[in-house]
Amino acid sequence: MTACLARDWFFRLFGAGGSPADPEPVFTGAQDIDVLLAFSQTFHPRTVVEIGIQRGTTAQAILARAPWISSYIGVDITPESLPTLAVQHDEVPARAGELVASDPRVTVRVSPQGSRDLGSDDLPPADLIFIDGDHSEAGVLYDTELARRIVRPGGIICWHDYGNSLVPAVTQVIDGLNQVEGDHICLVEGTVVCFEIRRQLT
């Protein structure tokens, strides 16, 4: 079981999030976006990568409150592709990132296998990474390894859907990593978001 950080303590440590405007995003709830907004407003990331950008509702909420972000890279699969898990088949966007397409800071990378068609050389070093793509075991493991290769020292990796019974592999992978690595990944109470702050190089 992954350690859980009380919601009030999280926001004491990392500042207020600021709930996104209506309508609430379909796949990422306001309480989850609050976590990302708190990290953004505290650490002022310049480069953000979102794996599984979908239509761009999460990106829209973050970018509207983060003038310090200079580059936001969204990754997703092509419209004709199907996710590994049947439960995610309805999540494939007709046009990935369409809600933020007019923002010059945004680049969307679309390919048949999404992030699994990318290596660390295909993405820039990032300050904040949000993993919300393929929720199969192989998908979560791949995205985690990819994120850890591109995140800057002191940067933050967030995972979505921990504790979601429809996609149990997310929880299993994170619990497994914590068991082996010593509880580096923490859940924010009242959300399905886990995070890890990567250590500074010494």
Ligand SMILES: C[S@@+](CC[C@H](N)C(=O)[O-])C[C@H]1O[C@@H](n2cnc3c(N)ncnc32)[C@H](O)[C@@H]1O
Given for the second form:
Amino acid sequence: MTACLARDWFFRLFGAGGSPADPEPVFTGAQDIDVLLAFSQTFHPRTVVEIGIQRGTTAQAILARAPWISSYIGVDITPESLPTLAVQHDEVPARAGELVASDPRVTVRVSPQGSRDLGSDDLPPADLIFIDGDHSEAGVLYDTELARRIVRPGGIICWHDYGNSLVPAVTQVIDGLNQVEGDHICLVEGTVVCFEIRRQLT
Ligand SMILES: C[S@@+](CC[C@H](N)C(=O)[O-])C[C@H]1O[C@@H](n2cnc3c(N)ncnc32)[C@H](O)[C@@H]1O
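Given the form predicted alone, state the structure of the form predicted together with this ligand.
The next block holds the full complex; its first chain is the one shown before.
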């Protein structure tokens, strides 16, 4: 069982999230976006990576409120590729990141296996990473490992869909990591977003 941080405490610690996206993004609820916005507004990330950018609704909500972001990298699979989980088959976008394609800060990396085609040398060091791609066990483990390799000290990794019964592997992987590693990953109450802050190296 993963530790849960009360919602009001989260926003007291990390600041307000700002106005929820309008219209509300399809895959990521306003309460989830608020967590990402709070991290953005408090820590002013320069480089953000979103694994599973889909059409870019969350990216659009974040970028519209974050002039400090200089580079936003979205990763996804090619339209003809099939995600690992059948429940995700309808999620593959015809054009990944299309909603933010005109923003010069955005780079979209699309390939048949998405993030699995990328190693840590293919992505820049990042201040904020949002993992929302392949929700299978192997997919979440791969993306977690990849994110931990590229996150800057003091940077933040967020996982979407903790507690979503349609994709139970997300919860299982995070609970398993916490059991082995000692509860470094925390859920924000009332959301399906978990986060981990990478420690500063001394
Ligand atoms: C739930 S949707 C993401 C929603 C998006 N993050 C948002 O907030 O609007 C999941 C996305 O992950 C993508 N995906 C599936 N497998 C992937 C992989 N191996 N690497 C990267 N993206 C993947 C899907 O094509 C889909 O666009």
